[in-house]
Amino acid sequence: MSVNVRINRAVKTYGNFRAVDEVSVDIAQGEFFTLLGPSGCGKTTLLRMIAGFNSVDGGEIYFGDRLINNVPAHTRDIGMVFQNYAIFPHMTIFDNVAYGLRNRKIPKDEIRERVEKTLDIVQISHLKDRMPAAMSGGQQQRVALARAIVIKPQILLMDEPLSNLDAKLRVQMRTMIKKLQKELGITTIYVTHDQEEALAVSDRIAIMKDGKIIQLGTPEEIYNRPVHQFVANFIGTSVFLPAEVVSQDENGEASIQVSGYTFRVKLGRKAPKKLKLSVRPKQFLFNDATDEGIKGVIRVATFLGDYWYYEVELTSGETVEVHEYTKEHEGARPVGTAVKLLLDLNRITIFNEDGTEAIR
């Protein structure tokens, strides 16, 4: 049976460097919770707390009404996918997967069992009698995985398990996670570095950034509503342009200054003089009809399959890109093309001057 996992205030230090300071989150029972961040970030060090791998130095993590910092991590009952695999080469990849069940002395044929059964969910029972050598990667991740969740543990956590693998594996690898996770039900915490990883496996997702939590939320709050720029910046790809509110009425609205384009908008408070947007490639409109807009010159044109990829370099120095799916304009805009940029006002995010807080 999972459980849910409460970290309360959690520190973890290396002298006087506090790599987790002070971190707190409620995972529930049965959600697929994605620390993401940078190298260095604190994600991979959390995990091992959670694990027992690494001491907690400060603050409580509780497996429902347990607490379990000073609990040794093969009694916390948890399963461990490792980024390296950690597969025993001697072993047959049935020995592989029934290890931790003989280690916990369950009978002979209950094993045999819960073995075939688990390798026949992640799809590799007819490989029970291989060694790992001769598996591929994603195969050998597979195993990995099997041997994780045959002792039906109430927590598994997974370190980076797809970095070793090629782009389209990983693909694959991350969709057989997902379904497998929802078809269990598992209290699963998984760390990554990669965004895309992240928003396509995540029930929600905490951004870290220097030992803490920068933001927590759904995958769709954290792409669409990034509360700093640090996030905006990290998933998927934004580019900041310095703004300024030429005026602002008692309702809210405000007539905000950028690279010569004004545009009104309505904040939710009254907003600093400087400021800064954050602008995604589909958040840029090509404007053909006035001569509104942003100015700039294409400098690059890329075909991308379903949409067109344009370097824009702007009258004010900056350059950004923007995307424009091919059903929306028939061919390319050529190299060279001087144009006009709006603004889809009801996505874009505007910052303080410094990006650490989101004003809209």
The other form holds:
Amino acid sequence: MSVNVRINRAVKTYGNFRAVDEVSVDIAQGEFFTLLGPSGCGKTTLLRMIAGFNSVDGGEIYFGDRLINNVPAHTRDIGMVFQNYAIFPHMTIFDNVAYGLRNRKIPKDEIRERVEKTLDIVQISHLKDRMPAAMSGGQQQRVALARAIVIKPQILLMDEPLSNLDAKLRVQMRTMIKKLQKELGITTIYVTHDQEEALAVSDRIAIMKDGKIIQLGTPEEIYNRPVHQFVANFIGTSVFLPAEVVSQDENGEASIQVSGYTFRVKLGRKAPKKLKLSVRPKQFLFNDATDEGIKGVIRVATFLGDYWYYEVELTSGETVEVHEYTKEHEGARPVGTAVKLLLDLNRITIFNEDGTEAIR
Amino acid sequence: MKRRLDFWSVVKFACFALMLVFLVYPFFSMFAKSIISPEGGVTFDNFAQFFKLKYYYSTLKNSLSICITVTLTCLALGIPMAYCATRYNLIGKSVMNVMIIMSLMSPPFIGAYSWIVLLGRNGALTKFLTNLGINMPSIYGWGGIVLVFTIKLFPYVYLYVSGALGSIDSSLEEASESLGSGKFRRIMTVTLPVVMPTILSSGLMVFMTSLADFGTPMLIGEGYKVLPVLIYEEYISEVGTNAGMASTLSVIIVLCSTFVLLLQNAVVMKKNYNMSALRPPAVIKLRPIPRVLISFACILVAFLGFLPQIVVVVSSFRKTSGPIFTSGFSLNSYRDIAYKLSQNIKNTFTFSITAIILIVIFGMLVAYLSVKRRSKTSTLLDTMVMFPYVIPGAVLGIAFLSAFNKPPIVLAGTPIIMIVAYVVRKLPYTVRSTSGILYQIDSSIEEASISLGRSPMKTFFTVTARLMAPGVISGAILSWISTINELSSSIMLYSGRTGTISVAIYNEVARGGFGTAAALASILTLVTLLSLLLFQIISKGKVSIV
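If the one shown is the form predicted alone, what is the structure of the form predicted in complex with its partner chain?
Let's see the whole complex now, leading with the same chain.
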């Protein structure tokens, strides 16, 4: 039976260094939960604490109601998929997958049945008598996955399982993993540094940096409403433009100036004088009608099918990336054209000056 | 937070306890003996004497000169041969491997004796060459010792390095090649550095073995005296008069070699490469002419190592009259040993088999602790286990005698003291080769097993131990071969009823019974050959010897 996982102020220290620093999070039963962050952020360390391969130096980790801080890894009832697959090189594929079952005093017939069914699910039943050495990365990955889920663990842990695969296979595998996870309804904790992968598979994502969770939310929330400049920068592409509050009335309606362009936007609270705007390439709009907008000149224009990719050099000297859907504008805007850029005010994120807090 | 007492903590504790009783205690006793004067006070007179008298200190200089030279010559011979044997389709590779392993087993000082028989003053080859007008330089002294040691010890380098070369993932070299490195540069910048920990281990093995052996220098060194010879002579000649000098010399040799071991340990610790060699390097097909030339060169070297065995076996069938070989062949030598020395033969096998079982179990556990559970305590344990590696057998014998011939533990003269000495002394072979392969097993394999519900102990026996098998088996074979041939500790520890084959060989040679000695040595040779065959059958050819 799959369970929920509760992590309360978990700490992992190496000497004076806190690799995981008081992380708290509740993961619901059946949820696909992803720890996302750059290398060294503590995501794998946290996963290994949950697995039982790293000690918990502070705080608590619960599987359901069971405190597992000091429970040995082999009695935690987890399934784990490793970055390098960790297939037992001396066993056939069948034996690899049956490995966890043979330890559970399950009748032989049932083991055979379950292994074969699982191999079917991951579509490698034809390889069951092979040795791992002769298999491709994608096939080994399927074995690793089958081996982890065949034991019907309480929790499935995955440590960058797709990072050694090529791009096309990665997309295929992640689709399969997500489908499988939903069918089995198994609580899954997934570690990756690939933001696109995280967005694609997760119910919820925790963005980690320096051992702490910076933001926790659904992929949409994380993408559209980053609470920290780090998140806006890490997920997708964003440019950051310094801005200034010219005035703000008692309703919160503020007048903000950026690179000589002033716009009005309603803010929920009293804003500091200086701000930082986080703008994604699709949140810039070309203004062909009036003289209003951030002024700049097109330096690069590239056709990418659905949209045109432009690099626009602003008068302030910065270069920003702008995407414009091909259906919205006929033909290219040639290099050297002077343009005016408006902002998609409902979508851009407004941070305080150092980017540590989202004003809106 | 309280930690549960897990499997590996228990193992670690047990290993420590055993090491304290059978290693620390004996050496403490020996050390005490070297600094306690006959009157019972503490004195450093013995040490002062060593550094004052040329008779003593020149042996240290001689030993170091021999060991350094031999280590270099063995590396120069072993590494290229290992490379050729693992990477090229040489002709007669298996014959070559068998000869190389056989030459390793050449019983101590019988190798030297054979070379004297061939190249000594009245040697067969010397006479033959003199008749042709060629004058060979003298085999006796520094040059002879270096020659015999090199031929006998380069197999260590060859075996260890070919094992490592065979388990490098081929992608490493391909990566180097793809980065534009030519073959020579690839070997120098990728292949060699990656197998460097193994090269250092094998070099250390050669250094320590040549430092410890006293049979070879005693026979072929003549005036050129090395430290172990001096220790042995002091021990044999001293009866009560200067009880501390043998202990003092032992302490000095132990200090020297400990220094070298620590140096090597420090280097290997810093270079820990994780490799999962799922794709071992491919064997390159050479063109016919280079193939024949390289094969011939390698087989010639292997044959030189094997030559003493042939001399010994042939000698064992020659007719003897007292100490003199006469013309014609007979089985007299064998009749003699069946009549006089069957107990020694039985002892060799019962002691060695018991020892090897203990070595394999203990060696796997210790290697695992020191590689996979690296901590201050496991590093200490590893250092302790490796310590006998640097200790000449004679020194270990002296240490055991000074500890176990008095209460609380009296073992002197029993089979147990022989077996324990073998385990302590031969364990490092297995630990080293097992550690080597453990460095190449990624920890996630075990974690996968544990995450699937197998306890760390079960995981060790079903997964890790299985993956360690190639390293364990090659180490155990080296341990076994060297155990049945063990002389230097046996000669110190045996009593009337616990003598082994090698002890009998030594005594026979000392008495001038070279015929019976050759017959006994031939038995050891045959047993080694059979062990190798058995090993091939058991491993079904899946596990290579090296």
